[in-house]
Each structure stands twice: as C-alpha cells, then as structure tokens.
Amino acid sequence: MAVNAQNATVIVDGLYKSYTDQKRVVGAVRGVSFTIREGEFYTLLGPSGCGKTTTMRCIAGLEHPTQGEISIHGKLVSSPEKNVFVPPNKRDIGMVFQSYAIWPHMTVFQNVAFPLNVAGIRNGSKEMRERVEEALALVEMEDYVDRFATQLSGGQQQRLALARALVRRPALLLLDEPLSNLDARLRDTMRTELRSLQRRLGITTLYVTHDQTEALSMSSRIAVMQDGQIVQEATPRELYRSPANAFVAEFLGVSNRIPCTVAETGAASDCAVDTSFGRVRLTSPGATSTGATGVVTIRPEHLRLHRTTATLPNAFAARIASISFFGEQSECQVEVNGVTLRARVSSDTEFAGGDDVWLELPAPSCRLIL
C-alpha cells in the first residue's frame, strides 16, 4: 500500500501479527495500514480483541510483527522482511499503560526521572531536575514531587504516568486505555485535560480505546477496528454521520436499523427504499441498483416527531409507546407499523406515552448500508 510520508510521524504499512494458540494460527492484526500526521491525535477504536492494543504494542516495540513495516519520524523501526527491529527504548516514544505501571516504592520525582536514568542522564544532575520539573508542571503535579505513588489519588496517578511518558520529550505519545480505571466524573475531567495538553504541546498521539465517547471527543481522526482490520478511517464527524457499515454504525453510538429494499435510483445518488412502513427517500452513494437489500440507519437524535404532517417528506403515522427521562433529553420508543424506533427529544417535550404522532426521517440524516 502506498503511503504519503510527508509530515508523517508514524507510518504503518501492511502490519500483520499472528499467534499460535493450541497449534492453531490466530491472526490478531491482519493487514493494517495507516499514517499519523505530525501533531495529530489519532485513535484506534474497537471492541476487546479487535487488535487495537496489539497494533499499538507493535508500534511501541513490545511485540514483534509477523509482517509489515513501521516507521517513526522517517526511521524504519520494524520490518521482519528486512530483518529490522529497533528496541522500545530506541524508538523515541512515550507510553502510558492502562494500569499506569508506576512504581509504588518510588517518589513522584523518582518515577518521572526513571526514563532519564535509562537514557543515561546522571541522577541528581541539573538537566534531570529541570526536565522532571518541566514534565510535572505540564500535568500540574509540581506540589507532589516528594510523595510516594501510593499516596496519590487515581487522577494524580494518571497525571504521574503521563509526566513520566512526556519527560523524554518523545516524538510520539502512545496512550493505551489510560482513563479506563477512573470513575465516570474524573474520566470526563481527564479527557478534557488530556486533549488540551496534547494540543498545547502539539505532540503526535496514538490513543487506544473501546469508548466511543472518548474517541469522538478527543480525536483528529479515528480508525475503527474489527477482527484485526481497520474497517473505516475518518474524522469523528464523518464516522458518526456516515458509517461505512452496520458494525461502525452500532459501535459509534445507538443507531436505528431499518431493513429495506432499494426501489428507485436517480441522479446525484438520490434513491428511494421500501420499508415495512412505507417508502423512504434519501441520498446514498451506495445505491447502485434496484432490488438490492440492506438497512437504513438513522440516529435517535435525528428522528423528528410532529403533531401534523403538513407536507413533510418521509413522514409516517406512528404512536409513542413510552418515554424515558435521561436528564437533558428523553428517549421515546416510537411504533410505526410494527417497527419500534428510538427517538431522542428535549426533556421538556409536550409529547407523552400513547400519543399519536407523525414520525419524520430527514433524508440527509438517513444512511443506506447495503
């Protein structure tokens, strides 16, 4: 696969990683290729076992790939075909693990200084002291320099692990599910702080997560992985609005899925599909021929409820089966000719369970997946 090396910090080309499990070869990563541009926040997103962490570990040098090439800042660091394998400490990376992997018997200063010791910077030197202080200042941990790791809260331990990753001033920062051990409220706070820090430093970052909220809110681009492969790569907005397949649509938040058959195709990708409750018109580049079967996906927040239809296109008689309150929004279970769809409305809505309504599926929000 040809890749553009211009302004790229990381190039992964045709990466494979296989394991032997009870005499059976298992492909954990299968032909993964992507480029991370300088200063970008790039995320590998997918469920457990999809290959995202294995991909990161190959980039970090913690796994030996079976096939493919990895380059960091123009330097080839891994290629089984060319017998190249640069060890992790020579790859100009910093990494934060899911478990943080900080040493409880060391102080905050000693934990952050450890990578500098490994790099050969003398203990107690002015350079070491200045770089540790700089890293701690970045994560607002200067006041904890003499504390032991066991005396820190979960959020402070996460900041400590981040400072240790940054102290070497790496070309690439690798973050493997770094927020998963935090409670929901602290996770929200740290998500904002981490993205702000990354933007301020301009450091190229590869982030691994199974959490679609983290991915959508933090990333420049996202690669969704399934069964060891990248199934779609795009910006958060593009992924959410135009999922490539049903798996991406479901993984990137709740999506209504409506079985359909293509009834009409026209110019500019306009088409119409038949569903169990009527004909839906939409725009879809995937509609190539009549008779093709697939699903229409539409997010709950894009469905609209009306008292009357007026002349609305894609509007169908429906009934609200129930409404559930979720704070700022309420979710309606809407029944239309035997199909139940989920619609999100403002919590101060005038609708109630049992109401007869008209359900609108706005054409620009409908996505046809064949």
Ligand SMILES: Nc1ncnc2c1ncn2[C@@H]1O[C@H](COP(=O)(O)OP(=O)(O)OP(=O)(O)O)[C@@H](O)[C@H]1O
Second form
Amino acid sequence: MAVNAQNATVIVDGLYKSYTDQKRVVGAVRGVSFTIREGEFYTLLGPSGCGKTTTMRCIAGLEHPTQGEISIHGKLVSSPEKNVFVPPNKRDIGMVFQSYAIWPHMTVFQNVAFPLNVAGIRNGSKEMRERVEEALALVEMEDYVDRFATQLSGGQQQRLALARALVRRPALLLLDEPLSNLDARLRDTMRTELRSLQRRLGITTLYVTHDQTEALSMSSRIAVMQDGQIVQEATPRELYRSPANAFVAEFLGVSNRIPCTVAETGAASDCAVDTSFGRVRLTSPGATSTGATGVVTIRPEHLRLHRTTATLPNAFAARIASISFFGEQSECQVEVNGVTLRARVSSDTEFAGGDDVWLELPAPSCRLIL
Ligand SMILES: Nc1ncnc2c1ncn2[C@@H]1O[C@H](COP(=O)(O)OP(=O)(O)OP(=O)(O)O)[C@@H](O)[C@H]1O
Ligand SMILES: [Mg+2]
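Next up, can you give the form predicted together with the named molecule of this protein, since the form predicted alone came first?
All chains and molecules follow, beginning with the one already shown.
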C-alpha cells in the first residue's frame, strides 16, 4: 500500500497479529493500516476484543506481529518479512496502560525517576532531579514528590503514571484506556487536562478507548475498529455526521433507525426513500438504484417538533407518547405511523405527552445506510 510518509510519526501498514490459543488461531488484528501525523491525537475506538490493545502493543514492541510493517519517525521498527524487530526500550515511546502500574513501594519521585535510571542517568544527579521535577510540574504534582504512591488519590495516581511516561520526553505517547478506572467526574476533568497537556507539549499521541464520548471529545482523528479491522477513519465531526455503516452508527449511539426503500435517485446526492410513514427526501450520497432497501439514521437531537407544518418538507403527523426529563434536555418518544423515534428537546419545551405534533426530519441530518 502506498503511504504518504510526509509528517508521519507512525506508519502501520498491513498489520496482522494472530495468537494460538489452545490450538485455535485467533486473528486479533487482521490487516490494519493507518498513519499518525506529527502532533496528532489519534484514537483507536471500538468494542471490547476488537484488537485495539493488540495493535498498540505491536507499536510499542510488546508483541511480535505476524505480518506487516510498523515505522516510527521514518525508522522501520517491526517487519517479520524483513526480519526487523526493534525492542520496546529502543522505540522512544512513553506508555500509560489501563492498570497504570505505578509502584506502590516507591515514592512519587522514585516512580518518575525509574525510567531515567533505566536509561543510565545517575541516581541523585542534578539532571535526574531536574528532569523528575519538570515531569511532575507538567502534571501539577510537584508538591507530592515525597509521598508514597499508595497515599495518592486515583486522579493523582493517574497523573503520576503520565509523568512517568513523559519523563524521557518520548517522541510518541501511547495511552491504553488510561482513564477507565477513574470515577465519572474525575474522568471528565482528566480528559480535559490530558488533552490540553498533549496540545501544549505537541506530543504525538495514540489513544485507545471503547468510550465514544472520550474519543469524540479528544481526538484529531479516530479509527473505528471492529473484529480486528478498521472500518472507518475520520475526524470526530465527520464520524459523528457520516458513520460509514450501521455498526459505526450504532456504536456512536445513533438511536433512530428507520427501515426504508429507495424511491428516487436524483441529481448530485439528492434522493428520496419510502418509509412506513411516507416519503423522506435526503441529501445523502450512495443511493444509485431505486428499489434498494436500507435504513435512514437520524440523531435524536436533530429531529424537530412543530405545532403546525406550514410548508415544511419531510414533516409527518405524529404523536408524543411520553417525555423523559434528563436535566437541561428531555427526550420524547414520538410515534409516527407505528414507528417510535426518540427526539431530544430542551426541557423548556411547550410539548407534553399525548400531544399531536408534526415531526420534521431535516434532510441534511438524515443519513442513508444501504
Ligand atoms: N495473549 C493472548 N492470547 C490469545 N488471545 C489473545 C491474547 N491477547 C488478546 N487476545 C485476543 O485477541 C482479541 C483482541 O484483544 P485486544 O486485547 O486487542 O482487544 P481490545 O480491543 O483491546 O479489547 P478491550 O476493549 O476489552 O481492552 C481478543 O479476542 C482477545 O481475546
Ligand atoms: Mg484493550
């Protein structure tokens, strides 16, 4: 595969990794290719078991790939075909894993100093002290330098793990679900902190998560993985707006799925589909032949409710079955000729359960998946 190496920090090309598990071969990663550009925050997103950690471990050098090439900063670090394998400590990488394995019997200082020690910097030297202090300052942990790691809160332990990953000033940072064992509020805070630190340092980062909110809010680009393969690579906005298939749509939390049949294919990307409640006009590319069946997806926050139609296109007579309150927003269960759709509205809404309404599906927000 031709890869544009310009500005690329990591190139993964045709990566395969199989495990032999009680005589059965498990294809954990099956032909994955992607490029991470300098300074990017690149995320592998997907459900449990789809091969995210295996891909990351291959990049780190903790696994020997079955097939395919990996280059970091223009240097080939792994290629079974060419008999190349650069060990992890020679790859200039900092890592934080889900169980971030800070050492409880060591102080904060000793934890952060450890990678420097391994790299040959003398204990007690001025350089050692300065580098540790610098790394702790990055994560605002200078005041805790003499504490034992066990005397820290979850968020502080997480920051310590990050300081330890950054202390050698690696060219590449690998983060495998680093926030997953924090509580929801702390996770939110750390998400923002981590992203701003990454921007400030400009450090190229590969992030792994199964949490779509985390991926959408932090990433420059996202690769969605399913069953050992990448099914879509896009910016968060593109991914959210235009999921490539039903799996991605579902995984990103598209909840309204309306079965349909293509009725008209028009100029540019205009088309129309028939649903159980009528004909819906779309501006979604992909429909080339009438009679094809598929689904229209639309997000709850994109559906609109009206008292009257005037001359609105894509508006259908409907009834609000019920409304559930979720703080600032409420979710309506809207029934439209036997189909129930979810619509998000402001909690100040004038509508109530049992109301007859007009339900509008704005064409630019509808996506056709065939
Ligand atoms: N050492 C191993 N031996 C055998 N099979 C393995 C091994 N490591 C991973 N696998 C299998 O490879 C597949 C991918 O695992 P991987 O850990 O990469 O998934 P993941 O996407 O990181 O999942 P999660 O979100 O649960 O961490 C799984 O089916 C897993 O069972
Ligand atoms: Mg994993």
